[in-house]
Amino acid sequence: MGGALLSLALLSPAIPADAAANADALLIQRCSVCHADARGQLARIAGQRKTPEGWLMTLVRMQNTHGLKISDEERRALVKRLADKQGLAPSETAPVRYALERRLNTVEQFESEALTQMCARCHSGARVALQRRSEKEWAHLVHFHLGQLPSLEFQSLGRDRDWFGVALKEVVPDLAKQFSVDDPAWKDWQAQTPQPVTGTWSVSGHLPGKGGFIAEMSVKSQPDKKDHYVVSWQGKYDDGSVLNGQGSAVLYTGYEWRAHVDVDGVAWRQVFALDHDALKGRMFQREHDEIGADIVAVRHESGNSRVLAVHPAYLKTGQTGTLTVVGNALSGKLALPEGVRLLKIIEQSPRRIVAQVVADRRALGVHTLSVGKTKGGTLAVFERIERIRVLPEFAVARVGGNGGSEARVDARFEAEAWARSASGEYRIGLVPAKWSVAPFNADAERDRDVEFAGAMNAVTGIFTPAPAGPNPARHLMTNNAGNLAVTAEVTDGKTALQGTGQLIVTVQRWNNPPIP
């Protein structure tokens, strides 16, 4: 059988320079040697569906573990082909997009205790949920884990049970049912009409530690490259600082937008989902994925009237404020909730409305704004802040640098304000705060974690961990790990309110795959 497969590979036509145009032939040439069955079908590959990141991880593993010889261009072409033909539908990725978007401080929760204990103790549960396999392929994955990582049976939560038996008899059937390769959602998605992306996009975003921003993104097709685009950015933060950049993008699976953009000299990645002329997701720095902005965008050429966001998204009663409404095809009158009075329109265009307003107590609560017949964006009106919540409530920072290969990983916090009305508690939004850290418990106080673990920027809420490596000044020369309580103090008039969270400062992230 092996000789026959080798002959098949050797007899395959040579792959021209444009690998993307010949991805099917490339798949046969590079993969059939190991994966073709007796009928010449790529059965192992056909029994799986994955995201672009998932297929990339598979190909890199084939290179590193099994000696696959493949160029970077060929690997990119194969990822595109596999993600397009054997990807995931939007409804399949929606619950766990936080992993694709590198939201690494997400605390996962799954209904399946077997999934939590068997899979999510070593990597994110999202990595499992972002692939679809036949029951046979899920069983193959269990065998792969035990073959490649035999110490699994002796690790925590493994040595007190029949790990292998539980995995095959209980977990595999559960995974095959939850994450089936034959999920109808994929067939339904493949029948959808392709969505256009070229044109100009209105963008609204928020970067923790910096604030909100508004931008326009231009998207142009790359000649002779299907689903490949040239991207440029022009925008400003709410504080007036400039946000410009340019780069390139690829659209996988009809909706998975992936871009590399140089913004003011810094390399960023974009992971967005396309949905009917709208993009939503996260843009983060390539070398520091903890630095990232939430993004929503709408395409001008769609002609669809849409309100994306309101900057800022809150207003205090009795105070004059300036609101910027961002969207597309905005026409008609800006309709404000009862109790919010329009003082003047400063600017109005199909993409932006800037208005000066003032509110009274009748407007307390959260309201959806309207421009003409189009509704969207929310405005919270409050009289006073009732409580402060620290976001994220639990975060991880990592030591690094100091001559080592891994850079430090910051932690970024924000203060979320909440108010109360007659109908109950409601969210105001993200507000400025004064930040500080303290020992989280007695052990942290004894080990002087506040002194050694790093420093908190009192204004931005950005915590920078200390350098990596043993510290002679610490007990037993340990490294600069720590367990800290994070406090945000917000002043509302004469009242000072506090919210708290927890920060673990730990060791370097040596293993950093596309899906954590």
Contents of the next structure:
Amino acid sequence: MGGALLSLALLSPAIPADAAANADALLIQRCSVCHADARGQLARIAGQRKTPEGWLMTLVRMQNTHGLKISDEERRALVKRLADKQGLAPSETAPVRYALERRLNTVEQFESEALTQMCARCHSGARVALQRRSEKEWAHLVHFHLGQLPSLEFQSLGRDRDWFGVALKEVVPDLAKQFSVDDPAWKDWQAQTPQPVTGTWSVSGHLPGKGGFIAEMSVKSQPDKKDHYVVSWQGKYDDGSVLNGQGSAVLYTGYEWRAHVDVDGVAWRQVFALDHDALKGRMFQREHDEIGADIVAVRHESGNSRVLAVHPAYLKTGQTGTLTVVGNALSGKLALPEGVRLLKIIEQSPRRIVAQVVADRRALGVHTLSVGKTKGGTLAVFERIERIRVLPEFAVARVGGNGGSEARVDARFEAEAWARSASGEYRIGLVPAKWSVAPFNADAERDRDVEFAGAMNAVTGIFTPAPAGPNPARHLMTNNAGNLAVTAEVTDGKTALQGTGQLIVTVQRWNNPPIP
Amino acid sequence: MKKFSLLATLILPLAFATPAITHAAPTPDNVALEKNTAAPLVPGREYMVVANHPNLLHVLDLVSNRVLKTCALPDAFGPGSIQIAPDRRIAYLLNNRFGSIYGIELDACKLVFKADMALQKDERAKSFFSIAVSQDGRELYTVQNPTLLLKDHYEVGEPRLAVYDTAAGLNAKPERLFPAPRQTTIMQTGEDGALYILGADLYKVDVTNGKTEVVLPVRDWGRPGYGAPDVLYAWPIQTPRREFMVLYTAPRFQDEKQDLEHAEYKYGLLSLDLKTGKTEVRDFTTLSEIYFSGIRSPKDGNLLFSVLNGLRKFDIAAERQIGSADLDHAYYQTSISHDGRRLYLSGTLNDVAVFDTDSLKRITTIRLPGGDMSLGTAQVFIR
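Moving from the form predicted on its own to the form predicted together with its partner chain:
Once more the chain from above appears, this time first in line as the rest of the complex follows.
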């Protein structure tokens, strides 16, 4: 069988046939040179399941260090095929999607100390948790790590133990159990009916440093290319500025939505998960993935009535506000909580309701809205802000540019307001703030980190780090690293409130694969 | 990104892969490349040898504090760990990305020895700062960490102690191979002919039969009142005192509860006297900053100099810092003159800083042709 496929592929590589069959032929043609076992099976490949990004990293490594020669087109076909037939089920990626979504300020917490110390001291723990392997394959991975990176057993948290022994004897069996290639979740997922994705989507999102937005996304099939789509976007930020774009998308593994969208000349990537006519995830700039928006979307053609979000999601008592409720198949009356009075409906359609309202003290708290029989979206009503939290509480920015290969990485902060009611604290939402930085500690003060590390935009909360490279003007000629306290000052009436976070400005990330 | 405890943050830069200081590009325009390769060294005169990027070996005249000569090295740079032969004519150097050892006859800048750490075609083998020469100069030792690069997988092999005949020329193969413990780094030879290797413990190896014993437990040192020490030391410095010395950090507990949270972290030294084989373990200060390396005065073994982001001087017995000098940039390695009067700071960028050991005043700076010395080990010797 393998031989027949191989000769077919060699004889007629250009015959258009089923994309999956073509990719399978390509897999045998290019990978069996090294990977075929005695029975002609691609044993090493068969023992693994990965995300599209995971397979991409594998193929690129094969190209970079093991002499694999394939075109970009062929690589795309292989990633698609491998992610489809040896992917991860939605339940398997759910806990660690932050890594696929490039949320690099995530502070990981794993129960397993071994995973944290043995694996996640060099790369994200998510990179491990986004793979499924047989025990033999996990053991191969350990050998590969020490063979490729032989200094790792001498590094901090390596030299304090018999790293290789612990890895093989303790970590491998644990990983094989926790992240098994034979997890029934995958079989269950493969048995599911494919989910439709074409049509028009209502999208609600939020971009830190800019604000909320509402858009419509149209998705059309690409002719003769299964799971490939043409995408166009039309939308507006809450501040009225326009957000339009177009691009293309691929649906991997039946739910992993990956799109490239050009928005006003800037390339953005979308990493969403499809779940029953809903999309959820993050879209971020391809060259600056720290700039990214959280997204939820619902497909119109589903006919499912759904409230996606309310913009803005909070209201201060005594002030007249304009709320936009976004969703799908919205019909019936907009029901407001007691204490929120409807002044007028400005617009009502199945996808959007714009209403002018005013709230009083009876409405204090967080409420789920409803339109007709459909509940969804939350509105927080507050009288005064009790506390400000800086998000993220801990962020990393990186120096860059200055002739080096790596661009700088900004940090983006937001001020989250909280209120207090008799039953406890509740979240109001993200509010405008005046931003500043200060030395985090005595060392930062001595080394004048505030002066050297970069600049905070007082209005947007965006911190732009300084150029890379040793700085002769600094103590010890060090680079423009810094340890900064980030302060958000929010004025609520006559009260000024402050929240603080921490920003580490550090050196470039030289190794920056799709899964961090 | 993960948050680390304060201590972990302090220790983390010790990982090889992420030195805290970014390295300046080579600056050949600023410094004339002195070739002068044929200048023979003068017996009785003190010199320093040190290697740097792109792949150069320099001999510094420590009387004039000038670069005497620069030898171009074959293959690739890194780490540049040097050992001087007992006759002080040949510098042995671990280089080529931790993959080969070279012997350079210094008078003529002539390559006289080369051994690749990989012993077969499908093998990758690296040696971690691991290089020593026998007391008679006839043998060279290193621990190789091999991995077989097989057709569809890697197979990490057991580390091996390789013994070479220094007269084996440019395609040297080991005379003898013995199994070695994992995770070993620097080594030195004792006057009794034994080879001392630092790893999870300090080992003593009989180089004739590979018999290995622990002379000083390190990782599990069992020192009353202390937690496990952390040792990372990339500099096999051949000291005028003839001691094999490295620095450690370790938590000293407040009481029997052995609570790490409230322990006081100490800096100390582990030392082995290469003349007598006697070992010594002692604290010299409380941990408040990181030192990459240190050296004791040949005039007074109670004086210790250490360096990274500052140059510090300690009275060991009193556990007290008695001198300090600010630096223009970080340096990784301390070397000392045989009369104990001059201290030389190397590593990191491309200059050697010369200090007076009494006053800790900087005497001069010797700029090297080429770029970073990085993690290389310089050696000071009298020809």
